[in-house]
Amino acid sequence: MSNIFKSLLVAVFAMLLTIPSFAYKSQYKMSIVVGPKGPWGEAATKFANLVRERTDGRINIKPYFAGQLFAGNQTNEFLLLRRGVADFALGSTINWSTIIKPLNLFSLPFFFKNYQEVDAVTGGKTGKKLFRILRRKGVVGIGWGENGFRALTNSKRPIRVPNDLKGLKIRVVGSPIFIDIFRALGANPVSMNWSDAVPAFRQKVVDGEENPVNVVIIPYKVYNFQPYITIWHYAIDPLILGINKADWRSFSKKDRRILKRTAREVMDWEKIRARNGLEGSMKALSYLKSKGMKVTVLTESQRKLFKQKTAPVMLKWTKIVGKNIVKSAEKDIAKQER
């Protein structure tokens, strides 16, 4: 065998070693906290279907709704995604924030005034910083969705000033910042999963709850047992479409581009649905009134009273989130306002 031929074989073999081998799973598990209805659940189904179609079946995603993969503890979802128990997740920043502390940015009390400020942060430098943090922890973020601003409902009375919350037992998600916020406002916060909360509402064991209008309050007919609602924009709940980093690395560049493009498309669709009727004409509130709810929309001066009352919580959690992240968000918002 000539030296030239030997050199050619070595070169070809070396080239073959550099070509990535993409070993795809027959099915990928996707974790979803909620059921299949509403913007959140429907977006998961839409994403899975489009990805399957656009990759010609190479990436076959099966959504596991209602927390099937994390056995009732929704704050464990990020850990399961990082460990590969789930391959994909369309997760709430609130649930993931118990592990990824900077995600508590979106739960800082009365930090965001409107959706435009939220978009400026998730679509700006801060959003990119948060995705880099996730990647270092083993999860690749490919899209921002949203549940919307969280409204407050209860079965006792209208909430217009902080003192109206005094003594009310309010169900909150299992994130410490929510416990701090409602304690600062004089309420008695109780952390429980949604599946346990609904029977507690019906039995009058718990007085109220806080959730987004279009994602939970309307789809789950909260108006049947909580006749009072307050729109106060105290916290917002963005969603992150994330992928286990090992799975992400196993996909070809072509399929990564498909995943990113589909994520942007579906998450934009999901945000429109989550915000539907909660801007401009506020048609969603008219719907709630038609169902017998008594709707209170706080004025900016009323909102400031709540913000003042929760100022110590803001100070405490700014340190936990990271002052650099909070300052970055403030800069993104300032750019949007110019």
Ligand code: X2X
Given for the second form:
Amino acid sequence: MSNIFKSLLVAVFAMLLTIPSFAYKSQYKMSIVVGPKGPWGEAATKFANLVRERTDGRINIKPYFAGQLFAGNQTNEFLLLRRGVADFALGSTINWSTIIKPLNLFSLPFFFKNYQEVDAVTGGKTGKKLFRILRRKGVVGIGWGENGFRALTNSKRPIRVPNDLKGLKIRVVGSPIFIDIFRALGANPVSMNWSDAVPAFRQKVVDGEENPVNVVIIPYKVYNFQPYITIWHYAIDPLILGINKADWRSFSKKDRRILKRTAREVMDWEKIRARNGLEGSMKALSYLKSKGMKVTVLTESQRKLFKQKTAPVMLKWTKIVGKNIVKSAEKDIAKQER
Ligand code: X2X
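After the form predicted on its own, can we look at the form predicted in complex with the ligand?
Next comes the full complex, and the chain you just saw is listed first.
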């Protein structure tokens, strides 16, 4: 080999090593099912801005709110992220659970009692296991955020015992576990995308729905259409900040570190807002009352009645989630309680 050719090769190699950013896209698309208002949307904007700033513009993320990237079909979000139609997503575990079955863990009826248990699982071995599963399916998870414990709202009456739900038409996400839960409770569940659900509330096409207080019910003013709310902690909806694997691999080590650090920081910020006033003194509930809502908080014994009614759903879906994942979550929770 001639010396000139050798030095040319060395130079090309050196170039490849020193410029890992040559394959970066000029813009990265980020999917979010909700609009820019409220903790979820605001966290997406904050993440995009901080990442742009901290990478000196190398990673330029554009948030696409209100499900624009998946044309309304929220349970397709994971597939679109995996295929690279979206590069990033701040997604609900519910919306991804139709593709990634173990994520139904968070929708198992009355499984998680409080935020400490949720943190023990997402921050524990189970959270890592779930991220490994996502990675095998083409998505790298870099942070856990929160939509929240899902509360039940309706326009007809207070819900205190399972019988109160009888015959009520309840909008749920298009994820089959929710159909099973509400059927077991005697209600009439209908699955509907979020973008169709909001007009359906306005037109009273449905009697009720279920969503977290701070992240959805308040920003979307659900109290204007459905004045009864029951706080029952029947399902939790963590969010995952995920990146398409090919995109992740294209980023330099330094930028990956920036992404992870920023995700942790912004997701912690978001979680505080998602939970604000929903622990201890439950101040967020006074806000709902000031908006004319009639608030019911289930006691532990009332909650048990609902839990009993949905026991067959728990059994069926434990198998679908995977017994090992459910066991692992139980272990993480027990560890936290010690
Ligand atoms: O559709 C819903 O209910 C929402 C916004 O909470 C989710 O994306 C799961």
